[in-house]
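Quick heads-up: it's one chain on its own, the form predicted alone, in structure tokens.
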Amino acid sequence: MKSVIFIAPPAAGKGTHSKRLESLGYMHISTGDMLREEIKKDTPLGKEIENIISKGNLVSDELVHGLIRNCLTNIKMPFILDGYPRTLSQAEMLDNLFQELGITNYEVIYLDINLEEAMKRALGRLSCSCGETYNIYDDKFKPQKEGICDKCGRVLVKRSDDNEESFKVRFESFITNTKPIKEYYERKNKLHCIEAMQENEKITERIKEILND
């Protein structure tokens, strides 16, 4: 199968999918994951990274591509890439580095959703330590007991940016940011839009379809 990259606005579902593709053999590479686990290792760049954290800097697109390489490099599975490139010039830095390693056979996927529902999940959402997921909105995806997680029994919290106003801001910033990526990658006939608000069950055939193709 071909590798991925999502590119998913907050709440649109791309956690959900990843965690699919996972079970079908995919390694999951979360560059918020990769920075929070050299920052747990405490080495020297774990600690450069927690500091420019701390400050509520960003961390520069060389130190995540540093990093993303170095992933890369000795991966021999398909792979989800899962939030990065987050603007064209790291669109551009990956593409530089896919064309060194000899990476072609992957696919872009967006999942689009409009801001409406996409706020109706986040205010809903609620999270287990264990890192399962749930939104008190859905009776699909409602936790069995009210605020304890199913799997594990722990307590489930909510996110602290899980709130309207910051969770438009958080919206419109990521749709402004994200339309030269979506251009870039149209360009490269790489790109495909996928109707976030259907059945997961048929978000999930769609992926399958591009990523078999």
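Please give the corresponding structure for the form predicted together with ligand AMP, as opposed to the form predicted alone shown earlier.
Excluded here are partners and other molecules; the one chain stands alone.
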């Protein structure tokens, strides 16, 4: 099975599709999740990261690359990179790391979505500490009981960076930063674009086609 680098604007669904691939034996590596774990530990580094993330800005390339290096060294299974690389310099650092570790069997998938739809998804998004996610603006993904996780009964929370102002900054900085990354992987013949506003099942089928090719 090929490994996959997901590149997608915030709230395009890369988290959801990564989870679907996990059930096929993929290891899900999300830089956003790793950074939120660091914040939970309440260390000085965690506080610094929280300050950056809550404003919708990017954490330094060196910090996230260190996290990725730790995960990929000695990895034995196909993996999904979710949220990395986000800048051209991260893509170049990743390429060097792949060469060093002998990783060649991978594809890059870009999930395409516009600002309006992504904003709607982000503002309705709620999550549970057990890993379940919900959306109050989508009947298919609403919790049965308002604010409570269907699976474990805990109280659902909103991500601190899912507010209108910070979301717009994240989305726009994503589009600016991603253009050169898309071009970079296009030149390597690795890039596949998928429309993110179609049904999840259709997206999953397309992803499987790309990874089994």
